[in-house]
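Have a look below at one chain only, the form predicted on its own, in structure tokens format.
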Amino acid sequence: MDLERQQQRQTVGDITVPDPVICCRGVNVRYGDKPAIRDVSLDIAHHEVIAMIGPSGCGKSTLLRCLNRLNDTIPGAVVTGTITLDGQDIYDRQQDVVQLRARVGMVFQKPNPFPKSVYENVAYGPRIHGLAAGRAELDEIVQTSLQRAGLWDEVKDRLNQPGTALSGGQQQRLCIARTIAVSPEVILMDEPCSALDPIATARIEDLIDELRQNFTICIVTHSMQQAARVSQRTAYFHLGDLIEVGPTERIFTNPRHRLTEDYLTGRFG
């Protein structure tokens, strides 16, 4: 077993990137006792989708998670290794959470506006953080936001009324905006579609591929037919480790390690 696991271990492609954005390396994770990722090293491009799949708990969502610093807020979660933001140590005594957040934006599962007009949805950020020098500014950001977001033309009428009271696939569009009327440098989704019908994951697909011209997207997703249509490169992890990582048409039409084409083929997961 302890044979076969270093084997899992041994990561496969291309870790590294020229002048990443994102520097991962040696990062672990454990819950408690509990393991739930175990020396993941992976650079992330400017302005790529990178997909992190694989099967229920292998950890993609926690390694994601490590990334805006959001597995500070569950206790007993511990994380070692190095995470970089443009050569800087996010996990830094010095580091400002609240302004790493702002510039490593996250996009929820499930639709998450605020109980606020559409508007505050947006304008929220960009006035806590101070963005904006008045109403003329502020209205700008929020229009350019919502614009972003493919959602302009169906709230322009609409902007006082609640952020709750749109379709879901509205609503996600709506925390997209919310997460980039800060200019973030990254953007993490984690399983952004996943409450969505068929025609809301499309719109949402296509704004990935429109926002990856101004930003770096990860994206966790359980649908490997989203990753292959969204992404870049794709990361495939399993019972912690990160397993294989490289350009997503070759992940998904030759992969190099056994447990990657399992899972793709459906031998598991």
Contents of the next structure:
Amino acid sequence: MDLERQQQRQTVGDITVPDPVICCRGVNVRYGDKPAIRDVSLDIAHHEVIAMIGPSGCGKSTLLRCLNRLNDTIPGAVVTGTITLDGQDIYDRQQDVVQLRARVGMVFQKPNPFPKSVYENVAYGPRIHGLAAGRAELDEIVQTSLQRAGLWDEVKDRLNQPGTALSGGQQQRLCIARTIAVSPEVILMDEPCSALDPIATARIEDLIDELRQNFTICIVTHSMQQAARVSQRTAYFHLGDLIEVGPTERIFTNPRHRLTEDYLTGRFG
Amino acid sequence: MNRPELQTVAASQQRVRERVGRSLRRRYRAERRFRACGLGAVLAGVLAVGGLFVSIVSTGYSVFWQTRITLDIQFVPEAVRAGDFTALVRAALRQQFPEVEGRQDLRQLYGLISDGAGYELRDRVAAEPGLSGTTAAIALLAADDVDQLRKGRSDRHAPEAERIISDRQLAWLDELDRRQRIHRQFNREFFTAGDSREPEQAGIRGALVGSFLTLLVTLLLSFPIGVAAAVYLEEFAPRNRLTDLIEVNINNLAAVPSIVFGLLGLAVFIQFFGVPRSAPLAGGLVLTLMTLPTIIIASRAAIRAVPPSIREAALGMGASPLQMVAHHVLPLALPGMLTGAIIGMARALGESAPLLMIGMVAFIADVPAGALSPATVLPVQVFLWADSPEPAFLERTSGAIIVLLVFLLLMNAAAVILRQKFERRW
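Could you give the coordinates for the form predicted together with its partner chain, as opposed to the form predicted on its own above?
Complete assembly follows, chain above in first position.
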């Protein structure tokens, strides 16, 4: 029975990619005594969008928050296994967590701009990391980041207004601009559109597609259509296990694991 | 389809409607009763506060005026040189009533003017040396009993035996009044003089400065320490048995009777560390102990009210924990922390019990020069005056309470304004 279950939960599909940027091997996370994810191994390639899908509580957000060690802030969270970024173990004692988060940015479920001006929101990262030599350079970083996030035309006349005064979709794009202002290698997105209307969602999805040119993006989403639209690879999680990984098109058209199929066809979830 | 069944459903729906209708009346009655009770409670509170204010203000407002008697003072150079200004006052009084003779009567006559009038003259001459050798009409401070009589606080129609002012003194006063020599003036001395045994000379300057210095010490110590403790406990401390113990103790500390802090201050600060007795420094240290838990608890609540999404955003951008706190959490929590600090300060301003223990209850006539010189504070001044037998001190007591209440109201208003102005909604 136990063996059978184990076999059933073994990841289906190829978890490896050539020249990965992030490489997870045997990752376990538990919150106190409660296991959140079990033995997850997954590679993430350069310049791809990988979607993580699955029913609530399946551990996809947990894995995402391991990648920039944001789980460190949760008391009782224990992470075992190895996660490497460009071959370097991010849970190594030598790894500085501030440095890591400058390289792995994050966009959250609910837009969370700082209660400061639009300009200050974007300038915050470059400022604390000392990326700009002077005001002119900082201005330029702010402008290009806002342009890349497709927000510049909407906010260029009100850079000094509070970021919290923007609409929900604009706030989320501001958060994306804030993240890309420090030129991270990977951007983690935790259900970035779940608080937005369909039009704002469409804009963010377009943006994700453009950002793929320069960044690697891991996106957790509840919307299977969104996963299908924006990602190249999809990973399906179920109750803390990584069930199936593969090219998005293959997963959606020809899922190999029964659980994946059940989820995609709407039998549960 | 099934008609009988439909009928029973309709019947039960009808029954539900009736029952709801009946219970509605009961529910509304209960609601009206509850509202009436609430309104009654609020009214009782408002009445209590209103009664308090009316009683204090009605006894205390007259302190802001003081009776003065204008006399023609002859600044005889010899007396000025000798510094015998009381003789000048007495001479001026005798000049008004040349018919008065005999030691007893003269004592009564001199009793109309305050003993402090001589000092007033001395200060006047010190400021204007040219007065020596001239004659000038000068409004002199009346004795407290005269002042009380003029303010209608003692009954002039009572039998003489029950009056402090004798019939002869009454006659002289009426005569002075006829000569238009009695006036009411704004009581500047109440705000510029220190304490005195004579109520008409007693002022709150010493207590005000003492309170200010004490609160300054308290604020300078308790705000940084309280905020630092709150930030550490909320943001950095590990959750373990030790921090739990600290947390419980902080909450307990907030409930400790304040006089216990006074005893502690006496034993530790004065006996052990040798801080000067009665000094605002000692008072400030004791009040710091008392205010700290308030500030820590308010600051922790303010920090906890900062939404976790802001913290995550900052950490996600690669801010170090200290940067997260300094750039995002503290600015957002600061209004709440300041509100807590102001409320703590207001409590400290009104506190007297712990200060009695460390000697701030001594009679100190001088305005304190610094945090190390002996001082008293407003509430203790109120306590001291309330203990004095002279009826005029009753008015001073209420006057000092009015000033204390004004400061407390100002501080609370500042807290409310701060909260409204900087309150953020997410």
